[in-house]
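Below sits a lone chain in structure tokens, taken as the form predicted on its own.
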Amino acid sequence: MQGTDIQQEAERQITICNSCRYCEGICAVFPALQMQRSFAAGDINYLANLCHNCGACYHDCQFSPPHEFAVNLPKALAEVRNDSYAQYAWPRALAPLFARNGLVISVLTALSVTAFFIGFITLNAPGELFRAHLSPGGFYALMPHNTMAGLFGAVFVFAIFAMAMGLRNFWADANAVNSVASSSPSIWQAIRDAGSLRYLDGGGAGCFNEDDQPRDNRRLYHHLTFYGFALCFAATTVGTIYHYGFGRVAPYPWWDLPAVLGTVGGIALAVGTWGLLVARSKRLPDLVDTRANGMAVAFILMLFLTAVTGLALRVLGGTAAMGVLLALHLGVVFSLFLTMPYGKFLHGLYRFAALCRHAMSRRHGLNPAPAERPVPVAVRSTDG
């Protein structure tokens, strides 16, 4: 294959586990990569991406350090996938900006449009900004609906379309040599697979993070961050249908839809990411792309902050301190917008269709490899 030093790396260990095949019950990286003799650029992206980090294989092999042939696939295969942000982003002269100064970009980004917005506030509304407003529709008396509208429809607009980039840069790539037929079956086995985060379990025995003992805790922390984002979306979705639909305004009553959905939503959020941001202080160094610790903590603070801020506003919206909180949970929920096509979001757009490649290849496309193992040159170069 031609590709960076890193990719080559992660071929090289690829091709030793291609040979002792011990940890094919695993996940599906194995059965994935024994489908294929050799590995072009996108092959190996398509299994960096694929693989969950649970870590089990790590722990399990037996040529991992400080052996000599120093197999530690989880931290190749994150090397990688972390390279791939940046390699399938759109436009690419952003994303080493976001590579190298992630955590601070996004933390200045927040911080540069809270200001604005209370900057705004203040000359559109003198007075208001620290007022209680009771009435529906109080937000607005701080900032038109029109406004806000328009700023966050355009970067939310910008970060959809940037992802669909990159997510079509990764498709084209991973299917360049090896190309797969696409099937409705294939695509429904591969939800239930990032739903239920099958992958996450190492195999059975659980999640792998700050020692070698299996816990299943990243697992839950996932499991939390993602419904309750949806849950959250889902409030921003039917508070809309309740604007322009039926002319009713935010902020709603605690046991309307939007509030509930919103309030369950942000508890989920913040304690999953929470868990998170703890998990990832106690990994084990062995595992993680240390390089990639500012984009990745960015984005989970982000989401942290969004959801803090949001149950903040829920709670004292009614008290002079709204102005304040509803600019600081624009300044981050803009930051995070602005951030996503760039940051740790993409791991899971790319990982899902990773998982839809593997189903369909497993379907009707790639046959698996022969029985007989290959000896690889990581092997042949230490005989006699």
Contents of the next structure:
Amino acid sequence: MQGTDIQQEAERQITICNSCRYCEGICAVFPALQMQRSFAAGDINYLANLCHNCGACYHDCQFSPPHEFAVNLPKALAEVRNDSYAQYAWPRALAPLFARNGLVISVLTALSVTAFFIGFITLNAPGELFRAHLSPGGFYALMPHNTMAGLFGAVFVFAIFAMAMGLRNFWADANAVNSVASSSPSIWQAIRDAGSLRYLDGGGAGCFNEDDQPRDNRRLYHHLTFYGFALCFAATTVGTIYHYGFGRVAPYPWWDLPAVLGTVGGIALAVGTWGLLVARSKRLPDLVDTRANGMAVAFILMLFLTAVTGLALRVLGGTAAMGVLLALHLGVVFSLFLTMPYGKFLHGLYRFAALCRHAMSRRHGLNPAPAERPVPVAVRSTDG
Amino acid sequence: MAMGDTSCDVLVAGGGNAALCAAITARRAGASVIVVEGASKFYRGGNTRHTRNLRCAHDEGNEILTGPYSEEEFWDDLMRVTGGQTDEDLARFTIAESKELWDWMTGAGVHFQQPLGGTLNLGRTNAFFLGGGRAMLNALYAEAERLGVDIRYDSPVTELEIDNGFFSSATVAGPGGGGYRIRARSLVTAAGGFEANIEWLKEYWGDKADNFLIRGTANNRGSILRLLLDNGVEPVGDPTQCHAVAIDARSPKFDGGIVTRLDCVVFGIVMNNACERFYDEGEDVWPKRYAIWGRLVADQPDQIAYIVFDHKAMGLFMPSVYPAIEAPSLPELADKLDLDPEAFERTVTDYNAAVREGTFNSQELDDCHTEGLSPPKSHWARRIDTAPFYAYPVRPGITFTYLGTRVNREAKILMQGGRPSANIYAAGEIMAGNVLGKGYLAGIGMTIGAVFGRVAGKEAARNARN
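How about the form predicted in complex with its partner chain, since we already have the form predicted on its own?
Following is the full complex, with the preceding chain placed first.
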């Protein structure tokens, strides 16, 4: 196989899994790898993104360390997965920087943007920063709505475009050698599998975190995080519709739809991300790709701060703290979107695509690999 | 009493399926239970860590088992593989009791799954553990700990104090090496066979045993079995017999497990290191023949052989842990195998000349065979003529031994002469020879272990109360 050392180590382990198959009921990864005999770099990256890191196969494996076969698939795939974000990133040059310094960059971005907003407000509305704004449109006394929408619209469009390019690279590489034998995507199946985190429960026995007992709550925390985020996003969307469609300007009373969505979503997001951060800190070190700690923590932390600053704004919006809080909230959200295409957010995108491809290949099979295997273009070895 | 000496109602020696079934059952019956496992926590459970399913009779299918499997059918299957070498009373008892195992295991936290690739043929008769034998063990250990069973790893039993069939105490070597005694009212021995004890194997196999690979852990040394036999217990099963398959010669000496097996014999030819074929590779379908190849290879010089095939056969069998040795031509392949290229090529050429190709079909006994060749290849014979050429070196891989202790329906060990011991029980591989005198039936080791483990736990606890 062509590929990085990390991919080759994953392939070694996958070959053992393919010979054993005791784990085939645990999740999608094993039935997926059993469909092949040899694995290109794109196949390894696909399998890595299909893995939800529930840890069950590590504890169930008779060949995990200290056995000399040293099979630890969750960790091997975590390393491949974290590398894959950089390999497929657009523009590619930005990715490695972030992979190594994710937390620092996210926090610095958030603080810089916050400082920028504070400066902007100070210049735009001198003396207004520390005053309470109770009237409708109070926010916008500090920063005009169009400025805010323009800035965030731009970073949002950039994030979407960059991620679409990454997704395109991922998909092309996954199908470079062994392509799915159908072009109709199994979107609905993937939505169900991703939306329920079907594969984050060890095939029914449960998921592992700090020890060898399947009593992990990451699935719950992840649901709170994901659906909380979705509610917050919905709140913003409804707010935008109110603003442009009906001329109704923020802030909205607590009972109004954007406020209810935002408050419920914000609480869920805060609780979920906090739970994930705590679970991560207690995680069995054997299962963690420590190189990617910064990237993972940065993403969860930015989501947590988004929720907390948003909720604080909700509660303290009528006080003198509002100006700084607003700047901080916007700074965090800006940083979250800007870093999205290079960080842990991608796990959701690539996992969804992997689930989609898995459902397609289960339904329609794989085209046999051509006798002559071209080296996939999208993935080049990072170490020559 | 020396430092660390202790006592309990039921002492369980061993840490696999049978041991845990006994410990959990005895504890649930109210007994205080200590489990002494010779292995470390990671290697706990002996051969159980390499199992993946349990054969159980059932009148109806369920969400996993695809259909009914009657006691009578189970009995017929057992008769077929053992050729009648079984204690009918104990065998029928095992089969009848196997009906309760699904519910019992599920109740102890074990999860089952549907068999997927490669094992569909067992979907009706065998319940597959989700995640395999180690996952099942993890569940049983968690249940035992929850119930308050005292589990001690790295604690091999070095002595048993047995007087005229009455057990009083065991000496255990602790993790630090120092010995201490455990007194118990009942002893359950569930510590497996002696397949990892090369010296013991040599008693029957001579120096050949030095070249055997052991498929399970290095802990299956048969120490408890030896102690029991030395204390006048009645043996059962042929001591010279073991379940031996041909596995990849590059495998670790111990614990290579399932991934070292090779299912490609029927698609090629097998020659020894003198480049001579020695058995009909296509005699019957592989599931009916794989277990004879360990013995066949054991009888070859240096206990090594080579499965040779060509490009046409690649991909027809399950992958395995090591890649096949590959070469663009037969002499080059022989060179890589350190075999005489001329003799190697001659054997392949002679075989090719004898092949009468028909309609190749890997799924049934097809009509591709040899004529005028000795030994013949009766099915799936195709010329080895398409580069690249491949080979796997193989050695005997020992799965388990048949020698054990004779027991009765209460899982009580019988002393020589047939008198039951007062308080010693046996379960699992250490007594499987009562039921399985010969051959093998997928998943039956776990059936025997679980059935007799539960019986032993129940009876040992009952004995401790009286």
